[in-house]
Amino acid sequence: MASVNAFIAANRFGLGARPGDLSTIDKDPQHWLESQIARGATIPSRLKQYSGTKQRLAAITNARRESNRQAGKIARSIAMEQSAGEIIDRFTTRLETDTPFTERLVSFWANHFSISRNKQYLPALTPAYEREAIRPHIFGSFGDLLVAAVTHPAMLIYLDNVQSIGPNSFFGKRRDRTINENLAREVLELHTLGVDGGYTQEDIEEFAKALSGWAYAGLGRVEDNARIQRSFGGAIATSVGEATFYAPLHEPGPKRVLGRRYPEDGAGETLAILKDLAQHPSTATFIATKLARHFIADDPPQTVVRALARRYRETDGHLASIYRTLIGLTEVWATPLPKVKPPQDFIVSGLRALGIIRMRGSWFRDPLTQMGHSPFNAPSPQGWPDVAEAWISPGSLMRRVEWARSIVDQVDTMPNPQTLLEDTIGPVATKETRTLVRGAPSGAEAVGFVLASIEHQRR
């Protein structure tokens, strides 16, 4: 049998074990976690066939000219044609991958930088904003994935900052239009410093002052102005949907954010105060906290919290040396089962279980919206919770029951049960559980006992 160690590195950090994963992982789990850490982040081959955000914009911007009426077609289009594949392929990825902690820091990250398809055009562009902004940086610096993250198009119309233009712009004074709140607020209290970070409403009125003006290239509202854009000296996209700032909505002067004066600078601005966002203790603190609730408990020892943030300020926020401590530490290793799995993952983890390589969407869509965790869907900028009573109660308890016993009838082939239970919960399976896959009356009901197990159920 493998080590609990084993069951503690596949579905701590990953995704569940699939059949033989236990005894590879267990000659050194944690040399498993870091061997992924040291590939670094790539774009699954699934996901390449896909289409990027500048090319749907382009799409639905075009349309736009015609009428709004069009562009809400050809972004529906685009949401059928190639976000519901993506994210089919994006399932597909996670059943068949050999780097199941890298999907795992994707998820986690995508849901720290949350976006939701609950707004005008998102449908089209979540999974192409995971693709593009969280996936290509979470080995490499937290601050080079907040501007990522900040100035990506999805996120821009996610938090309102399209419809920001600062009073005193050139086009403040002439539409007598104000500053949005949203992005500065949520980058202060979600992304950064964290609710308690230090930061006051003040602080959010004069971040957002320094957010005026990133949008993305075709809005109407700007589109006919180059020339008034190139008076201001500000950069002009070249292509129609790429992230851009447009110099004639942002609200000029120096803006003084968390004690610091920044003084006018355009799309500099913004910058600058990402960066020192990102090298706040505060941040440090707040990131290191949502590390620790995630992988380790929902109450995570401030032991652990202080050997992250203290990592965090020491490499300027240098992610793959985060999680490097973070594998390192005694405490992940203590526990096997602190953590419940949220609906995607314990999914996931029971066709990974099951040895399937190949997603099919009646397998996620409804069983996920019942159990309250559909896709790119977070009911706020907050994202998904990540403690237990959130996914936790009679209700959930049972639908996920359910979905364990009907998957069992939709696989080609039935796997023994004694050796699923080895393969994927052996080293924390309990007593109690051994005795209920043993006496179950057929071969399907015993699967669907281990795949409905707490020891399943949790990481």
Given for the second form:
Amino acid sequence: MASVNAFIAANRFGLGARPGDLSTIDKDPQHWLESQIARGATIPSRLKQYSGTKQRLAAITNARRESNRQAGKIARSIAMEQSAGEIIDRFTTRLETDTPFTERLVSFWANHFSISRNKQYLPALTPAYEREAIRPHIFGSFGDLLVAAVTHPAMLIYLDNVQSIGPNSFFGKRRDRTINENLAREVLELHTLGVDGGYTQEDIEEFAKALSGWAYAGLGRVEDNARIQRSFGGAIATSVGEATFYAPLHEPGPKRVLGRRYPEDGAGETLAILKDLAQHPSTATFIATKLARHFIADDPPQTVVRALARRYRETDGHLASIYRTLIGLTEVWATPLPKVKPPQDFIVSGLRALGIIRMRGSWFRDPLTQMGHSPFNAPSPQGWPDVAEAWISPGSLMRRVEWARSIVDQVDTMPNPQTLLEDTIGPVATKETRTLVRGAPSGAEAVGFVLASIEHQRR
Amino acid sequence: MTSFNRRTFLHLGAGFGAATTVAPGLVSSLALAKLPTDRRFIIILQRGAQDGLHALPPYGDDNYRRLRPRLAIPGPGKEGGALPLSGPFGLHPALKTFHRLFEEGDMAAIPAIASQYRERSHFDGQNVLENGSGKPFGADDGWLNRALSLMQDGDDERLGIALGHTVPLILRGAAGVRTWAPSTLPSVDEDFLGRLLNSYGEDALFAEALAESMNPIVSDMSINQREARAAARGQAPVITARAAAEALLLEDGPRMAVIEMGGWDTHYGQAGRLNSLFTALDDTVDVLSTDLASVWDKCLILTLSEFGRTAAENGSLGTDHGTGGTSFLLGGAVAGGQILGEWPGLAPNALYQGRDVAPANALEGVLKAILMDHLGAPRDGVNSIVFPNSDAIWPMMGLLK
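Requested next: the structure of the form predicted in complex with the partner chain (the form predicted alone having been shown above).
The complete assembly is shown below, putting the previous chain first.
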């Protein structure tokens, strides 16, 4: 039988074992994780077919020249033709992948920089955001990931930066428009320093001024207005990554954030401030705490947080180095089942256990809605919660049990329940669970018992 | 293949030990404790910004016809005409139950109502409506949850119920709440659940949750899968209302419920869409008033939306995001048969920023009055904890019988 460490690697850091996985991982569980870090970031082949944010926003803004209604229509059709397919392929990737730790890290960071489809145009942009802003940067420096996420149009829309106009900017002086602080506040509170990280309301306001001007191409037909071109005098729109920076919306003048003065530098101000935020000791502790909570325990030991924060500071937030420290900690390999799988991972690991490699919409859409974990639909910019109590309520647990009991009838495969048990939760299965599975009235129920067991629902 | 039976659960019992052995009917008397209130409070949350002037048309106001040449609802007696209330006001013709309750003295309307939020983003507007701090993201929890924490004694006494798969922000926070969740997944038989529960053993989190969900005190509701799916997505307020009423009738059950309704963002062709929405809203209130008849004198239903819409119609037979909206108060506890609050009118100089119904009546004042005078929540706590930064807003007078 495989070791407990193989189980921990496959579940705590992965998406559950497929048939045969545990014995492969068991040769060297830590090396199995290390080799995934070494492979670095790639875009899975089945996600490469989907279009980019720039192209999608161009279609939407073009339609907006006709009417807002037409723009909404185009956005909905993109959501149906592109996003819905990418959400399924994203799940299929998680079913078939040999690098599940990488996929877990993508989910972790997409949740750290959470956006939600509950806002105009965002259903058309959500999986693309993850593919463009998160996935390429999960093994690099946190600073690069921070810039990619914060300046992605989906984030700029989600946290209202596209509506933020400096009152002394070219446009601000002509219209009664103001700064919107949402993005600045959430970057400080949720993405970098943390709520007690030592910033003030003035820091938020100054940072928001620096952020004013970041939006996306085609915003309000500014670029092709000849009159504005003449009277502004200078480049109106500069393309930076997926985003576009509009100088005529940017609040001019120096900004002071966390005691440091940033001279007027257009888009460069944001990049300089984000660089300093990424290097701030509060950010190191905040990121260390979140990683420890995700991979070790809901209430992680301070020794672990300190070790990760130290590594963060030593390496200027080099994420691959921090993951290497994480998988080398003895605390990680100590107890096998401290965390509860959130619903998406519960479903993915259940299908992996059954050897399924292609996702179908009916296996996750309604179930995830009813378990409270619909893709790209987190209730607030804080993202999904990362503690057990948030996922195990009477209602959501019953949905998990219903799913576990019925999925084998839907996937058209019937494994040997004893083999299934050994291949997935064997190293940690209790006597009670083994008795339960052995005594099941039918094979389908035995499979249901494995998938609904504590050992399969935790990690 | 398992058949798609529909089971809906109300998760009410709190004790793990009692759950598997005691017949459902007995649990409520065993757990019976004196709750801090016997009053019921139901919020119908209309997401997307209801057009208050279409719900409560001031058909007697010339400015209304001027601002809405194509959308204005005709006066009473004409085809598609308003149902008369008092003064210049009538009701959208689909709101028949509202009208009956008004005539019976159990419905009051508040025009020109607004939270402290003065921008026009749904996202932020709903956030303010629910967090109660007066600012977008000014609090991580909901005002109704903070009110519950002032009233309930520990986690066993859960006075609030969320109807749906996610707890809306208004009910999220430190105070424990109950949940009702319709399922479209194939149901699992008692034998399977019983065996599974045995194996959960020492894991209290899983064992207690499973035991509780196996013990539906409220009987299974016979809804089909299409209805369950619609309810699961917050698109079947009538079904949700039936579940809410069932829970609110329990002696030691919840006292406050939130029902959500989407689809109110009517920028285009609003007459037909609002006719369907108002019909659904009226059906919802009809179900509540019928099912809650035995406790009707203790009930207060409040309709809420994040803000109102522009006073004038737009070019596409709809209306755009505005400020002052309309709320309705319904129930036996309501001092009904009247229009409450100030009415600033629709004259050009009376409009907010020249375009919206002015925010003449503070929503927080209405909510304070309900919490203090209907539910008996402590006044200091309501002023400082439930609605911080709102000292200037007084509880609205005269809402209750």
